[in-house]
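Presented as structure tokens, the chain that follows is alone, the form predicted alone.
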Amino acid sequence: MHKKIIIGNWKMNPLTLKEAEKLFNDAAKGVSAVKKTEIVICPPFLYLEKLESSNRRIKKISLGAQDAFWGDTGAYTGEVSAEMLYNIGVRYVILGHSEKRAMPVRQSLDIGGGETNGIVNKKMKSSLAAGLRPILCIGESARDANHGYFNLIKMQLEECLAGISKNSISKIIIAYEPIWAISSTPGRQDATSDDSREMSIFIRKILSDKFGPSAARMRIIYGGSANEKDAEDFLKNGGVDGLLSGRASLNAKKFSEIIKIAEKTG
């Protein structure tokens, strides 16, 4: 059985370093007694180094980045490499998030549209090479009556994980993130633990077909606006090993509650 993991994605929040330090320290106080649950917080790039310095005393939380570029060094204005992140103490990185996939990409090799599976694959490989643990986000924007979304998930997994060795896959976390359930999606709908369990089984099948028995070492988590109200249901009945929380992670009390729930269900 995998150890539960709770990941907080702060996105582009909060506005100041002072606020970031307070949020981080408040979250740390709320998890001081946690023993069975792994905790990761992913703040904006510019807060990482300062929070890592504070975290050396806490040692209950791992730091993650919200993205990493696939190049090591070079003429890539505005980018941050996986190796740079590792060198300041970051150990996890979110890759392929739906918001990144929807943004116009800056890289000259792929102008227009959003971040592609091919770009995510390059980032996966460079992150693993640098020693980071990738949190690979996958998910469909809508569910059609013909269940075509399963093909989309299969394609995302196969293309994003292309060329990655069996020796590396235990470091990878798959975050199932149905876009239609995310709070920022217009007309969003609530996903259920049944939706999560169905997709978790399907993802496990794809991973098993690709990597064989080694795939059992990979953790799958749920990430569609997970919060303190539905955390227990998803963790008990959703077929997942943890949660990727966005908005709820910006409230230390709510984030701590999610972690306590994970600790009880672990």
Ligand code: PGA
The other form holds:
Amino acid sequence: MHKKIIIGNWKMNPLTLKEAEKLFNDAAKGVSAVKKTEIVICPPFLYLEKLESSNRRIKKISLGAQDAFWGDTGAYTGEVSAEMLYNIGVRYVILGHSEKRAMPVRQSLDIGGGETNGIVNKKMKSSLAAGLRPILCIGESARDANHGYFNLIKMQLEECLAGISKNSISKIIIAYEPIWAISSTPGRQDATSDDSREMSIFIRKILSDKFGPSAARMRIIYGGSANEKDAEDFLKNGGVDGLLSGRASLNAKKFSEIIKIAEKTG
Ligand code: PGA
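What would the structure be for the form predicted together with ligand PGA, given that what you showed me was the form predicted alone?
First the chain shown before, then all remaining chains and molecules of the complex.
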């Protein structure tokens, strides 16, 4: 069994560094007794370095970025590379989040938001090369009666993981995030632990077809309005090794509650 991992995706929050420090420190205090569970917080780029330096004393929480560009340096206005992030102490990176995949841009340029699986694949490779652990987000926007969404998940996995060697796959975390369950989706619906378990089995099968037995080393986690009330159900019955939490991670009490639940079920 894998070590449980709880990841907080702060998205574009909070508004000030002061608030970010408070949220981070409160979360760190709330989990001071946690031993077995891995904890990752992914704040906006701007706060990473400051939070990493205050975290050096605590070392309980790993820092993750919400994106990373490929390459190390170059003429890519507005981008931040995986290597730059690694150099300031960041160790994880969320890639292919549905909110980044949805942003409208000129996809033919293969840069910026509006990410295709091809862009995510480039970022996966450069992040791994820089020493970051990618949290690869996949998920369907809706479920159709013919189960076509399974094909979409398969395609996302195959295209985002294309050309990645077996040696590095244990560093990759697959986050299944059905878009219809994410808190910011209008008219969202709750996903159940059954939905999560079924998809986790499907993902596991694709990974083992692709990578063979070493695919067992990869962790699969669930995200989509995960909170302190349903965390236990997802972790016990959802076939996953952890949770990626957005909105609930902006509340230190709720976030540490989720981590304590993971610690108990781990
Ligand atoms: P949510 O966000 O927990 O607010 O639904 C999860 C995510 O989008 O990563």
